[in-house]
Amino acid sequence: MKKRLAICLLVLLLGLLTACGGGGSKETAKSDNGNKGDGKQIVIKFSHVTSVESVKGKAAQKFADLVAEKTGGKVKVEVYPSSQLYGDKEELDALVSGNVQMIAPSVTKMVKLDPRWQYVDMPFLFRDEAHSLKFFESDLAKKLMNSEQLVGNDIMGLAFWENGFKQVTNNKRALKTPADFKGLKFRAQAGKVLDGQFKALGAGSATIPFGESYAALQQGTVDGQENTFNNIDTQKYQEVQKYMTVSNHGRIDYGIFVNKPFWDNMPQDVRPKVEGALKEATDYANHMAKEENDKSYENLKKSGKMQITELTDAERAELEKALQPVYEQFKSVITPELIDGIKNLK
């Protein structure tokens, strides 16, 4: 009888202490969300893949900077630039998982959740930067943030970051007319709508990661490449690429995007304050961008290491109407509203 009752008070004792203890675990996973507002620093990992002195890289740490001084050190924003943390390929994953809470990306990286992102790889959409900034304020741009496709999977869109009009480089000779791009290799982001723009051409294309572009180009895997002044001068490719032609032929932007749920939890006396830091990051983004464009291209001419091709205007009609068959390939995928909505913006 004393080894039963002992054995009795032994499995009580052992029920209240694992019962405490179950208790200080729950108490503990509460106390440990920094973002339910207990005092700790929030901490917003913000994951690109561009350097840092590209216009990206100086919007993202001037949202740092504003952050920290609206917040009075409450929030802190860490930027990994240049794929420290996650590529093009891994990003928007990372963001779903909640590893990162902000990415920048190139937008056609949303082609994974929606198809109509590739608006902005259709070849001469738009007709110049107040074009595009128009878009971006516009109900259209709006629909595309708040898609059931992003707000599905944990994602909410925030704002638009200008990078500017693309133009293209290689290795192999001087591009004027469609007939020049034939036979070459082009690097790529991903969507079907540049594959399609490269085969229009008579060209191919690769997808190959912004962080393994300047190997690929430098080892012969494609021959060229499409990009902003500024991309190509920070990534210094004018060292691997020997002709560039002036074609602002589509456009590179970028879309600041959040893991929906680390959002909502953010507390409210201290998200609005992070909203307006980013509001005037990306104005400073959006004035910054063509700045930095003109001061990239001068960089390019003064460099004297590529052969530079500015296109007239005949020429520029010519290679617009051999990329008119992108837009029967895939109005119906990105659809009328959104091409034509672009195209009537004034």
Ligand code: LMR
Second form
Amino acid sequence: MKKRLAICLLVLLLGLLTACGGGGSKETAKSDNGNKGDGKQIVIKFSHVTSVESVKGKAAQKFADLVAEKTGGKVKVEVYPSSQLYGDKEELDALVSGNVQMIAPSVTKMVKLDPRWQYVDMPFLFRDEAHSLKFFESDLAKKLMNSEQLVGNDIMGLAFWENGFKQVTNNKRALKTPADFKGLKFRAQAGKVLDGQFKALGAGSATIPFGESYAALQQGTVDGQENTFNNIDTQKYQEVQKYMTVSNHGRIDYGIFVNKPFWDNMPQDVRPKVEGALKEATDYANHMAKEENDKSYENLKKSGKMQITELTDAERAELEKALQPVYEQFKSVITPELIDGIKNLK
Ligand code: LMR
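Got the form predicted alone; any chance of the form predicted together with the named molecule too?
Then the entire complex follows, led off by the chain already shown.
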């Protein structure tokens, strides 16, 4: 009898403790995210996957420095580069649950929430950097950033940062014509469009997180990958790849996404300063990206480690033609509004 009473009391006590603060941690994290505006320092954990010296790494650090300066240290941006905190597989979930407050993924990785983000993978959609920047400023981009799919998951997009055009590397042979891709296996970032792109060339693909790609190339899990000059250079893929084709067939650009409850709860006198810092960091990113990619291309040439093939206009046209099936397959998913809208931006 006494034993039963003791067990009842213990159960009651545990119940009380849980009600007073143990359970519902996700809700607590979501509702205030440690962002009470009570005079304590506000911390923005900013997770990303590239290195500190990459385009994104430099822009993220610039943002952190500007926030410290503009808020007089009231807000601290802790930048976690190189998948240190979360890799491709986890960072979006971490943002949704409020375990980090800001991420800057390559936009195609948002496919988990909304397939339209794969617009960026549509082959030869963007003419040049100016075209991409035009898109960042467009209503089409704003709609994506504030879409139901994002807001419904407690996140929102604040800005776009440029990286650059993708090139193809591999370990088997120089790629000049669509037929040269046949039978090779490539690492892809995410989503069905990139798989479809390689398939259209008779190649295979595997989605591999960025942080695991060097090892996958080194071990031959895949033969090749596609990326910007800057990512190839800063990840040192030239150490594990013998061939690079300069194709400029698609882009990698970034979205800056925040946890929305965290952002909404930021004190009125503080948020405009953080917004100002983000605007400046965005200008910085979008001015230096092309330059950094050009520098990286020079580094890659100088290293002499990869045989480089620059496609002629005719060869690029041949590749573009071979990739047309990707439009037939995915235009309805990404929506004609977005694809034609981007094409028509002048
Ligand atoms: C990749 O996965 O190759 C890129 O998205 C990495 C990055 O963030 O630039």
